Amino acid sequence: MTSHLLSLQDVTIKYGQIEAVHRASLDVPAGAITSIIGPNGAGKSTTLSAISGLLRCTGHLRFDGQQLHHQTVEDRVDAGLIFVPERRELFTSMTVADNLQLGSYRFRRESSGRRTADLEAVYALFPRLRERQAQLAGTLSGGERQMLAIGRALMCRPKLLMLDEPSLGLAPRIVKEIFQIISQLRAKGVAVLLVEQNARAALEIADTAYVLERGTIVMNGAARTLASDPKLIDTYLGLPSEAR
């Protein structure tokens, strides 16, 4: 039986008096890709922010067997819960290599050999970052910036990598490349929680998925099953069910 690395039960998130997410429950299995899809403003990014500790919430949050409510953002990072936000938040005036090295800062007391091995693993996954390693992050293309953001997160050795809209603003060819790499992370044992408006791309690589509408989870199940659901096709996948 697959264990749940992350579990949310009846999680509610508010901005002041406004309820952005209402009693959401979801599970992220270890070593799998779980996706949250839904329209703009549904509460998808808000959910990731609460899991990472950037927003307060009520309900039950457990990660790797531990309650999260009293853990700081730093505690969660140390536990292997790593968040790549939509804005990517790179250090644009620093080189690609320096941005990646910052990702391994919490391992600075380890031998340089292990950290070098981590860096080589990122370069193997993203050959373009090796080519650009001396280049300033601010001069990279949108796709390269997304690769760098994911690469820096991998330097933190995540157990769970949370990605917020990784396809945002990218050309279809680059989106395909990014999603292929996300699939490779699963093969390496990294669990992924993927928030994505490109529902079709998300469901193609996810194992399970949740549909969030107006702060409420309205549907969930195996990604393959949801991808063939007529209502979901009509609403999110851009293909009328009668045309299938």
Contents of the next structure:
Amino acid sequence: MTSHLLSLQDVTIKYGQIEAVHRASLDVPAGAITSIIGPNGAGKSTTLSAISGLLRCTGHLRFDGQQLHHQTVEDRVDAGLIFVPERRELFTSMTVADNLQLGSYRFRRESSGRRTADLEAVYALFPRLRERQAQLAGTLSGGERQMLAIGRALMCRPKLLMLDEPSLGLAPRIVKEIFQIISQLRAKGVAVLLVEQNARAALEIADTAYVLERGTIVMNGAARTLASDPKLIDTYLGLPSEAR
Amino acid sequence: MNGNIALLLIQDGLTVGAIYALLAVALVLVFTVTRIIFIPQGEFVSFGALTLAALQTGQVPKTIWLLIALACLVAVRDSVRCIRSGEGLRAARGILVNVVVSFVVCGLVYVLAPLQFPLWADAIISVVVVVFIGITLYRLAFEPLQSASILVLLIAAVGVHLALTGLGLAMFGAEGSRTPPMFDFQGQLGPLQIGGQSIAIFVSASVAMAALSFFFGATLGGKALRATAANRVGARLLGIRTARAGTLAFGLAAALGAASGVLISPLSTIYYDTGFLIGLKGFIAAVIGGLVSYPLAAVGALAIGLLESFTTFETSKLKDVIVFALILPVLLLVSFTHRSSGEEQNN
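The structure above corresponds to the form predicted on its own; please give the structure of the form predicted in complex with the partner chain next.
The complete assembly is shown below, putting the previous chain first.
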């Protein structure tokens, strides 16, 4: 087999009778950013939900050498497969610090020293979270919430971090900041699977990319090649001057 | 009514109120973690008290047969599910561990029961048995409904209550039991006689509340329970096993209920169905706390205890009517102060 961290083979996902994703196959190498782009409703988020275990699917799913078929969401988290959904799913009635600490729940039996080091690393990456640590997560701004969601996921020490629309609803300046941090994560050896509607920004930082249309993967390849593909520019990327 | 009688009534009211507070806290705990309005909470009171009464007379408490039956049902259900889904050995091992633990607990109680331990040891055994019943009940009745609506969970809770009341009658019979006081101490505070049992109830309730607030406020396990309550999906995505959170909540609730039963049984005769009424009063206190606030629920419980003790003195026939009528102004107030958002979206 190949050395891919995550691989999907002929994965089909249904909501009841309706097929949302049809026989999708994709590979996510370790230590790189892989992106799935495509229009609204193409099945991008659905794919991530299925990989995380929140949705059922048929086909083959392998992560880090293990079949995921019978594994629950929690088992997959324990294996290092961490998902930040579009809705962030923060604990809004708890403080920022509590949210982050809960990220290290799966290391609760470890000595607190390493967990504190993780927390410091997250605070170093997002200094804003340190300022807000005693605040309730529900009182944060949209950008801060996204930072908290990513920070909390990092507390899980992901092998693969799956981010669903991290730029959604955020100001361009914050988007830039978040994307910079995603590139920094790659430098630290974390693999990232990024789902984005903001295709241009995604292709800028990704190494490889897949294009999903109406539940089917229609194109894939190196992100740089895709970014200069005339058909893709036509449908998703628009003219460079239009961007942002 | 003179001052002395008033003091006596206050003491009585606070003692009973402390018991209601323990139950109210358990109800809030179960609701916030699992969204179940846990009607059968009061049954744990009866089961705890009557298990203790049986142990005190050297009999094997019938509650252990209930525990074994429940554990076997869970095992059968899990095995069927395991075979159907084609899951392997790991699941089978979990099923086996659960059954074996229940059998070990029951076996120990069976062997130890005739030995007539001191009261405090029997009290601990009773609480342990009821805790296992609580956990097994969750696994049997509520775990498969984890993603059901609040209404479905409530209906299941009513069903469990009816079943447990019937089983209570079958196990303990229609006669009530009373246990000897745990603390023979009688204190004098001014004109007031203070019984050791009242002090024990008050101290236990305070310790239980302090321990719970430490658990939820300062430990990762407690925060994980709160997180499960706040956002199930978010908790699962961090590897917090929500079914285990439900088990833990039910174990704690059963412990609080059984402890209440053990504490109250020297003060009044407990029948198989006494717990239900006590549980309902705890429920009113929990509603005063909006089913989310522990401190408000505890304060509400003390208020209910006081109200009950004074109305019993004035007009004992109407005491339950007045106490239960208290829920109306509370609900009215809540409906004015809270914007109704309908049932929350279930994830």
